[in-house]
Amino acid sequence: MFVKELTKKYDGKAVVDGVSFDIPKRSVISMIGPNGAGKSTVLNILSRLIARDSGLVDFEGQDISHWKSKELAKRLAILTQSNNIQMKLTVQELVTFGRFPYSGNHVTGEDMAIVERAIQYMELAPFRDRFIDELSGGQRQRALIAMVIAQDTEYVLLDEPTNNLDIYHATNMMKIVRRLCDDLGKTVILVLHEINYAAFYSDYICAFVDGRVARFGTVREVMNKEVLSKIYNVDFEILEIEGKPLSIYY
């Protein structure tokens, strides 16, 4: 998957302005950048839940809008920042949703057992018929991950799944992150605001500045204080910790 001179504009402004880079597969590549740099918007375009005003997303070596959408929810799943789930539903109800693209209503047996270990690989089992909105918000994050689990893609796209979540629950999130590309193989690609999660849990990073790509690279490519100055025009220092780069700033 790659991208190729994103453009999107919103009254005249350019959002999102020539925007190129590759995804590289079974990895985690996190988008960081300040508020408007356009991460979300990208997210969103390659998701396909926004139009592109020019540019290219290749997905799988065909233009991402020639897909049908059945057949790209097979390949590619999205949890957006709101989440706001208006019907009564059981964890249970709501991670089998993640089977629609395959069997539609007619859910099957096989359906149910991918289910199952969704509900079991983000040890959900004890709240399996809790419903989602008496919920911590943890837990709903998780039910929501065991959803995209089961939705069973190869590429998962999360904008800023630590938003709202403390540091006990934001840092699981993360870890869960990891599991997803290194248990199951799968291609994550995220918005986050918190750098030192990028840093400690993602494969590249993809920095954003006024719409336009900054620096994609390694963690410790762009993980260093002349890097992270420029793009957030404030002072940082780079500590070592377990072999990762990790920032603070003032």
The other form holds:
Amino acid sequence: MFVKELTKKYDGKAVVDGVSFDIPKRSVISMIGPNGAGKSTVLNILSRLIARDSGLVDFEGQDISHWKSKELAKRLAILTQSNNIQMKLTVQELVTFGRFPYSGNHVTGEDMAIVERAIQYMELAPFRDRFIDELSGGQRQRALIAMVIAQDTEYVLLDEPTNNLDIYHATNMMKIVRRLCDDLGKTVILVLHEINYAAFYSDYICAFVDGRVARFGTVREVMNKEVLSKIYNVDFEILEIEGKPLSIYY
Amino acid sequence: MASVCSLFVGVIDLDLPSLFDGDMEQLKILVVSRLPRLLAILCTGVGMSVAGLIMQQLCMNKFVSPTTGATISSAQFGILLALLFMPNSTLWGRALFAFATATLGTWIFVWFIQRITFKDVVMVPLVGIMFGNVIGGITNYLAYKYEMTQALSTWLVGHFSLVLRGRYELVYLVAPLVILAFLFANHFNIVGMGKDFSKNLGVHYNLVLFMGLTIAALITASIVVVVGSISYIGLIVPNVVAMFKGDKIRGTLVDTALFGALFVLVCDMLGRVVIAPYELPIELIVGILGSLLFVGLLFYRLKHGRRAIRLKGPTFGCGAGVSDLEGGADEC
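We have the form predicted on its own; now please give the form predicted in complex with its partner chain.
Below is the entire complex, every chain and molecule, led by the chain shown above.
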């Protein structure tokens, strides 16, 4: 999967301006950058949730807009922040919807087995019959991830999955993201605000400034005092913890 | 709950002949009037509550219904147009007009609320009520101008007393439409969870949205043409059922349909018994019972520790109360 010269304008102002990069398979790629740098917009274009003005999103050799939506739903999943579901669905029912692109209305035994595995994997078994609007934020987020696991896609796109979660739940969420890649072999692309989560849990970082890619590279390449200072316009120090670069900003 | 419902429906079904044959003593009446009436009641109850359920899911708002979504008033407008332009129109002719306007009215309403994304859930049913009143106003004006008020009044207040063999069969349309709704239940559920959510699962959001709305509008229109306007059912019944059974349409559609049928059946019996041998229009009974249930619903939510409900003046009593309730539910 790669994007080339991606552009998106709102009211004549380019929010995404000539963005190009390749997405390495089986890795975790974090998109970081200041507010309004266009990272969420790029994620939404990658997942065909919003249309681009120009440029190319290539997905397995074909432009993403030429994919049939049902076929694409078997290969690429996205969770946005707008998933504040108020519906009274049980966890089990929600996760079963992940099988919808495959089976539609006729859920097979195989589907149920996959749903069951997803629920077990996310440790949601005790909550399976609870309504999602009664769950805590962290549990609800896990239920949505379980649905994505049941959807069994190669690519998983997450828009600020740690948003509104406390440190404990946010860290757990990042560990889950890592496992999605390491255990299940998925390519995970996510938008993050917390740089250190990006540094600790991802393979690559894509830093955005003003709708452009300021830097795309391995964690070590981007987690650099000068690079980060330029992106965020604040002073940075880089520390080494457990062999990984972490940042302090002030 | 479903079994109890169906049992009740069965019991009343059995009761009807013995209750009324005593007065009339004629099988003919049973076939010409009682049976059609019973079937019309069942179709109305099932249809209105299912239409309400679909609209609530698709609009992501618990307080949208054929009444608060301008569907009923649009259907009435269609009937008036039919009366004006084709004075000799048959039931089917009027139905076609009602289908067209009800569908169009609902579409416009939903297009409008999607355009202006309201932060406040209060606004959606309020806008619907206002929009419905505007259409109702035009209808009344036209009716007054062309001296059709009397003819129109039949469709303004819902009642079953004119349901006789030969002029009610249209309500049967409800059956295939409800089955269609059941087939697409999962689609409606997914669309009800938002545009991004449905796109992620490869469901065509706009297509399903407008198809669902059309089904709801057609159900409503076919009932309005035969019976007249019956409010509240589409609002109350799906909410009560969802409180116990959740929002998975596949699981609740049958319960909603049965409970709706039972509700209308009970209301109709009350209407006929209270001032026998005359009868009260069903709309009146449903209105009284419905608002009581609705207040009960509000208090139930209050008791369960949700945000306080402020009632905002009597004009929009229903809409305002409703929205605050939903606002309260948001927080959990």
